[in-house]
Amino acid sequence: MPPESKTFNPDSTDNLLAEASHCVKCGRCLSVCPVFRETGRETEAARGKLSLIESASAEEIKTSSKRLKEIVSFCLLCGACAEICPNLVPGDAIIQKARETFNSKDNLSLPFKLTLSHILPFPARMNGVHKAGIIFHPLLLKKVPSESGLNWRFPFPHDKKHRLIPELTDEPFLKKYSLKKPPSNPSAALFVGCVSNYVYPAIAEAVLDILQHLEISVFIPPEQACCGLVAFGTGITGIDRKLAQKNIAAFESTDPIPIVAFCSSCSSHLKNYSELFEEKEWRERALKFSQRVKDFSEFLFDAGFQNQSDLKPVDSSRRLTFHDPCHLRRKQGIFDQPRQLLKSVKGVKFVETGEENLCCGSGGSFNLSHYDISLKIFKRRLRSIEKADVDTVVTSCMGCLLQFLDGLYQENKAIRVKHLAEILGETFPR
């Protein structure tokens, strides 16, 4: 594992300023940025911003000077800088809080500033938003042919290419547990997050199948919200803050049982709450909170899934790898363990394509903000696959997940995407 970047959180401009100024300007995160790979713009990696906040006047940093605000928004915060930072420089933590001096809801376009404020925080509003899509994208999607693997795609004016979106689901997946009766004695909580609650349920059924195998008592406390990872990437901290409270509180009852979750990037932000406030009473919740919180795959490893002696082979024709998410390898340094238990599923060939540490070009908001950019990112990781023969792409990313969806289907492939959950789903009877 490469050394651990330094963290911060600064309270001041005048320490933005400070943290940026670390950077020695030796250009080795040139040759792992995504964005610069594509763009060979300067001011696209983490060196290029870096320099511009520090050379950055105090009023233009708190005036969000315009050019600037629309340089740190090309960053998909995946981490590959602070990695490589000979001088461990946390170049997307300052990009981040960057954009949070930037980005006040001031800033924000209604439509973004009103789902972020008034329908993101609130559950039952967004169920509320769920059924309207339920009623209403017949009259604003259109029908792609089933062999895409999805069954709606979305034409966005800007995008030469029509963009896939998935069906929403019927029946949000945390409205249908909330009916049943929770277990008298769980020894672990779930958190499912929003892809999952209202686009694939069936891979929050897989984990519970998987932790049921296993013998796992599962609570899935019904108050849980977003992770909020979205409005913190874009710097809309306070929004993310009363997430992780109604989340916090929420998984308070549970305490002091693991809480696991199956997207790799609420896993990591989950385990980040503590960074979010300064006030004491919510940094020790936030901080207790944290200190549960399992991601998927490793809370499976260390309960033995790659041991058990049960079960099932699967097709044998399958050749998998595994894509890592950002926020799973380098945000959690978890690589090892995903791999193993894919390893363990009998049937399958599993392979590595060389280039397991390239983003997939997601990046939260960033595939909506600068979707072009992201597709051609997308294609660098996608050479690597169709080199290796891979015919079935596994992650534990939702984002990733979505994005290696739209961009098979903009390149015509035929490749498979998996959740993890899935594959080990189909290794014993549901």
The other form holds:
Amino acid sequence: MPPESKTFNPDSTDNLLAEASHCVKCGRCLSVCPVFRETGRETEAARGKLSLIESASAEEIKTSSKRLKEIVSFCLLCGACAEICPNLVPGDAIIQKARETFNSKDNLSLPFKLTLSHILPFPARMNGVHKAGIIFHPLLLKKVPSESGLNWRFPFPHDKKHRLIPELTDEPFLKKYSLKKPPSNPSAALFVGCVSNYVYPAIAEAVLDILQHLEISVFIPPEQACCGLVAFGTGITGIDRKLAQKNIAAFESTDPIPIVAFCSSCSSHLKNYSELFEEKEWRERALKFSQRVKDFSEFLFDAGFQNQSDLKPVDSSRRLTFHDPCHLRRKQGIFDQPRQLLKSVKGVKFVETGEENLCCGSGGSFNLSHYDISLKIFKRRLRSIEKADVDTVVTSCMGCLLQFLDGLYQENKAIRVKHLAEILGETFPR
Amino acid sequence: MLKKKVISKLAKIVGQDNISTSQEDLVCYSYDAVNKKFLPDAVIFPADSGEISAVLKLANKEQFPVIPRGAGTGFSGGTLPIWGGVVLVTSRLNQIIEIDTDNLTAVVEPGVVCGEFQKEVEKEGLYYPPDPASLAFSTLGGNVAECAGGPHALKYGVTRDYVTGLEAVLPTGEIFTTGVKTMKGVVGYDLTRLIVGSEGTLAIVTRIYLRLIPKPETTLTIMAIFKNIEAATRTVASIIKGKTVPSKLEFMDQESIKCVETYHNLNLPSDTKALLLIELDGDLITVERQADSVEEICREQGSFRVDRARNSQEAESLWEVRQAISPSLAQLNPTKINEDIVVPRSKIPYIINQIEKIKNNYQLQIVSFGHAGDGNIHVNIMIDDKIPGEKEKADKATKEIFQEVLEAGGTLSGEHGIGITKASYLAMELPEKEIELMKKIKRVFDPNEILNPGKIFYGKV
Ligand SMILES: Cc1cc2nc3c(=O)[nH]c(=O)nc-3n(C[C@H](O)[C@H](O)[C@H](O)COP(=O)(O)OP(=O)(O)OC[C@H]3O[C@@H](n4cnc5c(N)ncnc54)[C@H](O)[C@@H]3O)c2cc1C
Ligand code: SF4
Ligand code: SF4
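The block above covers the form predicted alone; next, return the form predicted in complex with its partner chain.
Below: every chain and molecule of the assembly, starting with the one above.
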């Protein structure tokens, strides 16, 4: 078991929250904030939240206030505000920190606290929970206040609206895979992530096939856990660190081979692990870990997947586009690689769907706590896709994928959404 | 403080979902781009002119201030609730009602964002030229109230030149319309022009009738860099004198270049002291010819590098950089005293020189950039107002700059308005009689002084 993570340090928190005062209230971020663009309410844009965080830090507003928590929950952490801010104010990071600081744990429901602190960090228990269906149990989640932003990204059966809920797999990918013999001399280690493990093992399998096809031998550390991004995003202090420690330890034996993650939200968060720790030992171990992380598209591109001349044409799609996950384009600066990979696919036309880099509206737990707005944000994204007459949307983030699945279903559209690995997996005999 | 009874009446008018009185919400409506904080007593989001009329009638009866608010990006504090009251946000009046391609006109609600309207208009091959640097997020209602302008003012004029009529609600609650939907019209006083630029003190605009022009066939952007500021300002004067009217002609000094480069690297040589961004528009042949001549003038006047944007993306990204300057200056010092003086164009080299002197005298950080083409320069005094004496020093410098501007035949504000930030300087430019006349007009429109009180004129009228 990994050692306890360092407790939360108010000084460093102050530093980040203090950056809220660097906002000069110019309003530029209003033009890109996906939530503000739908609601038109200042409370929903970075500018409003930053001014509120400033007031709360100065104790002009009670940090225990319910409305404060609700307002900071209205954010996708998409980073669009930070990207456009002429003063380089890291809006999303400050809002995340505010959630952590103001969401005192006392406000969480007991079952949820238990799940987060005692189950998520331990894959074996997670499997048990999965089997019993406990984590998805309506009773567990009903008690989570929507404004705390504390919801899990998985699809829940408790939804009042007829949200499309993919079935859980009978056998989690990691469990199935753990029965196989690990390669003696692996050249990459695979990070699987929760959604693929519990909901879409087929995507993980496509990834494995592609890597195998490129003659890359892959090791999948069985002890790996959830990347912790949703816990981090909702500001649940400590749990995200615990998960990070678990993963760092799980991949250490394979140092220095690259760690490949095929969910871009995961890869983005894994690359940021060192930021989670203040204490020297863990910071260094985390840094070593993070430097090895590659997003799937980045890794495939470097491995030259796009240069193969003997790929067979794909016939499941006519016109496709790539939906940039915020965690890929903004947070990792990866733009060209997935495009080059898709353009190498024969038989389909690759089209761009708008210069705007629109968010899909998923935002980790956002689409659960604010479903209606999330769907509106999705519709704006959908309009740009429909205009380009696309039949397949390809992406590389499980959050985006789930969002598209539900959104396309709600809107009754005959457009498919696929993970990058699923499309690339069709280009050679498997 | 508003009485409970008043709040529940307001809630009845706009609906419970469209009023907030919680401290947390009020904080989010307590500022604009001046970055000062005044908490209102309530924020409301009315749906239409009918609701606005009912709110204003109630305000007259119960005597509370109503402050119209668009996007809250004003640079003179126009939407700050300095005496409390109700902030009335136009975000729900956000429909483009009509774009008439037969008559080249449009009808919009005030909450429509300027840049989004421009995009829709351009889809029809038409053009709405007013282009404040805040166009991607400021509202047309706010643009009308401040008579906003931007780089395009040089060739195409400002908001005022495109507004042909308005629907508005008087402070006393009556809904009225001004102007015409035609190209011309001289019936009665020109109330449209009176309300445009009145900073939300005379009426709340609920519908705007605009005229449009055909979209220019092509545009071309040139960037010229200089090793000294005089060469750049001389170039501006020469271009104007050379009888080419660029569609934009913008100037940046060394400090503003430095600040904005941390946001977007332009890869400029380190000894760049000034920069001109120039846009030409029109038909392809004319634009090419004009570009050659402008480039030649730039070189003649001492520019050591003149670049043409190779494509529209490159051009757009240059103009995006231009739009980011103002907020990026906060990197120098936390408090910005933001002036937008205008001088006759031939006086630009002179005024820049005088500002340079004042800057050295007072040992202040003063950054200048702006619409050199029309003589409108944004002069920003960047201070840390926590340091004792800084604010006083800056105020003195401001006054001296204003004196220079007026002596050069200029005006104190080209586009940001007076609001609260410049109210105390009003008498420097306007004669007593004129101010008194303006106050009388305000009293006629707003006898109980409930609409955006305390703005333009210092204190009560
Ligand atoms: C980065 C930046 C760059 C800028 N660049 C420019 C520029 O280049 N040129 C320029 O001119 N300005 C510029 N500005 C200033 C500002 O954007 C403009 O004044 C703009 O017109 C304000 O619009 P708004 O929607 O934000 O209005 P607000 O700030 O919300 O309000 C401004 C004033 O208008 C009144 N008002 C708003 N809506 C109505 C209505 N419907 N009826 C009656 N009154 C109303 C308000 O009461 C207030 O007095 C800039 C601001 C920023 C932050
Ligand atoms: S763009 Fe930056 S400085 Fe401007 S309002 Fe948004 S966070 Fe504040
Ligand atoms: S991170 Fe995204 S959703 Fe959150 S305030 Fe910034 S732009 Fe808006």
